[in-house]
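A single chain, nothing else alongside it, follows as structure tokens in the form predicted on its own.
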Amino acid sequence: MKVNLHPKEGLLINAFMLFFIIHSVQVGVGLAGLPRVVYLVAKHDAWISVFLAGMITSIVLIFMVQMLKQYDSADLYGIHVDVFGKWAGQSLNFIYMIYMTSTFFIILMNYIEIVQVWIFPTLPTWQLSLVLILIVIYAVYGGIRVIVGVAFFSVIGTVWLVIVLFVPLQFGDFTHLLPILNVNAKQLVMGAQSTTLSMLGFEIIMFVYPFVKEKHKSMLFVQIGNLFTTIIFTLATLISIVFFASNSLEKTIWPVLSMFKIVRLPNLERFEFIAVSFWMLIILPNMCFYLWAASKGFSRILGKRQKSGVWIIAIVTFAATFLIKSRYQMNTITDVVAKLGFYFAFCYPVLLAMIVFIKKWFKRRGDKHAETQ
């Protein structure tokens, strides 16, 4: 198995597209319920926890990109084999492939739940899941450049929703934010950890990196993308705290979507229907990148065509949608994947980066020693 990938020139993307990639895969179904989840832990200082989570993500991204720079053009699957050998490396690759598939499934099911609650209560789960999965398969079949295009149009097509978020401020009460820093450091950190599901997605850089043209610019655009996400998440949380009374925010499952209820346009009473519909454009890049990364792992592990992996993973995911019978089951699975995501996206890449740095340092030291002989 090759450690370094050398994609064809036609598959390469410009470094500035990393801004759209990172931002689009971070913003997804998690944002809809983010303010409530963090508020339950950090109370009215939840917005500080969200900003702290963004800063922690920025640090993790530094480790990721610096690790990737140690190789000519390698992704996580190749680095695993280089560091741990064929069998242990492939085992880790398989575990990561399962994680990617699980996250793909969670995004799909959580969005379907939102659609069923807000727009079509009687819509069978399998119908919407089939449509979404087929759309994602079509995009992934087009290759990395098509998926990046989906991410680009997702950001451009939905950024206006951020402006609409400011509408509830006219009905808000800024005293809800006081007193600032009223909770202890432990609660702030735990609040930051509770944002895991919403912040996930940035780990995709470990699979996209080989396809970037100007790799020396990767760090800049990755950090800008994460900063933009952090600002939006912090604003959404802050506005939710200002708008809702404390007991209301604790009971509102999707506060961001609920705030859209007060938006009124001519001839349109239910603006939240528009928001939920546009949310599909927000989650598409998430699903596309996770399916692409998982199918890439399938290809690298088994030596099969990536397109075969796309279909197998998609069929398994579709079959799994029939196993979810209640919201309690969905919440349980979502919590499990969120906890796994904390280790797979935040903790493990930092540990792996340090192992790579140490290995490369010993290698360079050995090479210098050999030259002096």
The other form holds:
Amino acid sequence: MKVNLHPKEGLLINAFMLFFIIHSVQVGVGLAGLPRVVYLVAKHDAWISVFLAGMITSIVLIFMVQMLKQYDSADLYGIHVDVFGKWAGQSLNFIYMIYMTSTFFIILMNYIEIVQVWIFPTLPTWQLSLVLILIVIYAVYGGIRVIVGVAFFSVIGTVWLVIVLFVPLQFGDFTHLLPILNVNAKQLVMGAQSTTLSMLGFEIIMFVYPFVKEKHKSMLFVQIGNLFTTIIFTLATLISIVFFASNSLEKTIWPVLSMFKIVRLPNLERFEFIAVSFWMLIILPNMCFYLWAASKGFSRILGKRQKSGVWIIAIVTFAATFLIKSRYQMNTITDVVAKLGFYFAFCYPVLLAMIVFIKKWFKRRGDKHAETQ
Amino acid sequence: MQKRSKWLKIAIVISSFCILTSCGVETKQLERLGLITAIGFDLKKENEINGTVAVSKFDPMAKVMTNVISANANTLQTLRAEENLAIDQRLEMGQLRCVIYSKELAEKGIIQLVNALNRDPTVGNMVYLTIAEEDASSIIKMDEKKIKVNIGTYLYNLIRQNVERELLISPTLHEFNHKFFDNGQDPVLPILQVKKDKVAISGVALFNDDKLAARLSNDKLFYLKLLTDEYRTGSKELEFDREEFSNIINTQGGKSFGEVYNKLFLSIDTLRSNTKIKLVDKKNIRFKVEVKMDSRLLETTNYLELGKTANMKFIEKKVNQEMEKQIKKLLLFFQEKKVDPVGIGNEYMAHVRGKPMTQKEWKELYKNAKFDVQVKNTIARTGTMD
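Beyond the form predicted on its own, can we have the form predicted together with the partner chain?
Full complex below, order starting with the chain above.
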């Protein structure tokens, strides 16, 4: 397997599209429940935790992009093989592939749960999952440029929901925010860790990177994308804290969706239905990118066609949807994947970047020695 | 290759059609639905509630547009199922506008019933919650011919227009929840009363936790609103001794004082107001309540010499004193009844670091809280007359 990937000129994407990619993959089902999850740990300073998490993500992204810049045009699969050799590298690739498949699955299941709770209580899980998976397969079949297009339209089509978030603000009570920094540092950090599930998605940069046209600009747009996500997440958390009483925020599963309940238009009594429906547009790029990256791994590891990988992963995921029946199972598995994500997307890339830096440094020194001799 | 992706597209289109056009999803046809617009809850006996619903119909052939059904059950969902058996249409909660709890229930606590509404995703967040002076069913069962519209719509409009005129504190489900679940604030709901074939708001209920603890008559509500909201419109009549104003009463060339009133009444109308509650002494729990308002003088029962600055200052001072007295009285009344509709507890908790306080702990402290009230009222205009 080659370390570097050189896609055809026609498949490349502009660097500024990385903004849409990173932002759209980060914003997903996690956001709907984010304020509550963080609030449980960091109380009314949750918004500081979220902001902190954004900062940490930004640092992790610096490591990732710097690591990618060490290579000409490689993705994570290539780097693994380059660093760890064929067998260990391929095994790590396989593990990462499984991680991405499970994230794909979690996004799908969480969204279906939201639809079942809010709009169609009797809708069988398999119907919606079948439709969603087919749409995602269709997008992935179109290749990376189509998926980036989905990400672009997802951001453009749903960014107005942020403005709607300001409506609940007028029902808010700002004394909830005081006293600022009432919790200790440990709780703040723990709170930041609990945002993992929402922050996830930025690791996709490690797979998209070979397809970026102006690679030297990628750091800038990746950081802007993450900053935008951080601002939206912090804002949503802040508004939730102000809007809900503390005891009710702890009990509300999807505070962001519950906040939309307050919005009332003259000809539309229940705005949350619109919000839940639009949420599909938000999660679509997430699912597309995860399926794409996982199936890419399939073709990179086994050297088979990516399309067969798409089908295999899709069928496995679809079969797995039958295993989950209830909210508490959902909770357990979401927690597991969130924890996995913490190690796979936050800790591991930093570690790997360190290894790559050291390796490249040794290699450069070795080259120099060879030259001088 | 090309052929395969074409087949895939066709398969997706067909399956999407099949699945998205409703197999598996319930259909809800408007004509077959009975939309619940109002629910009234009464306590039947221990562990059993009586629910009365007003159902609005869309059937154009039907003469009566509203059905009233009553049933007994233990939970809201069973109640709805029971009621569903008594009507030819399927009952839906999506258009619920107003929920009435009887006073008896309110005194025992209503949160168990409110939580049923919170959990149900079909119930909106802007439903109005109210308390009935006597039993809730008599309000729902009001003769519809007299009020001309569906009782749910009537109650909704009754409350909404008063909230919009700023005469009433908005009693939506969301606001109830917010205040109930906040440890430093208690909810306030309006009380409805049947008066000669009309339903009217006869006051507001003050809650301690989820139990009705006291009631406030409509004329005191002005001060509560002043303390809680940014107030824009709303007027208040103030009563004074005529003797105190004798210097500035213009008798208009020796004509008499007028005999209808032997006191002086001033009616002022708030243009804007701003209230700040500050914790000035953490140890002794002393609060400073600062009310700043701009108002206009709408009505006086005697002609006053309003042209002179000194006189205006005098009136302002008198009004300030009177309002300070009333607000202080009101705060002490809240304290005595252990209710905190103003949210003084929130203010306290916002400035005290450490472990979050429970409602009980706050109510213990609340007993000993002290208040200094300061009102700064500027009479900006006096209408078309001096």
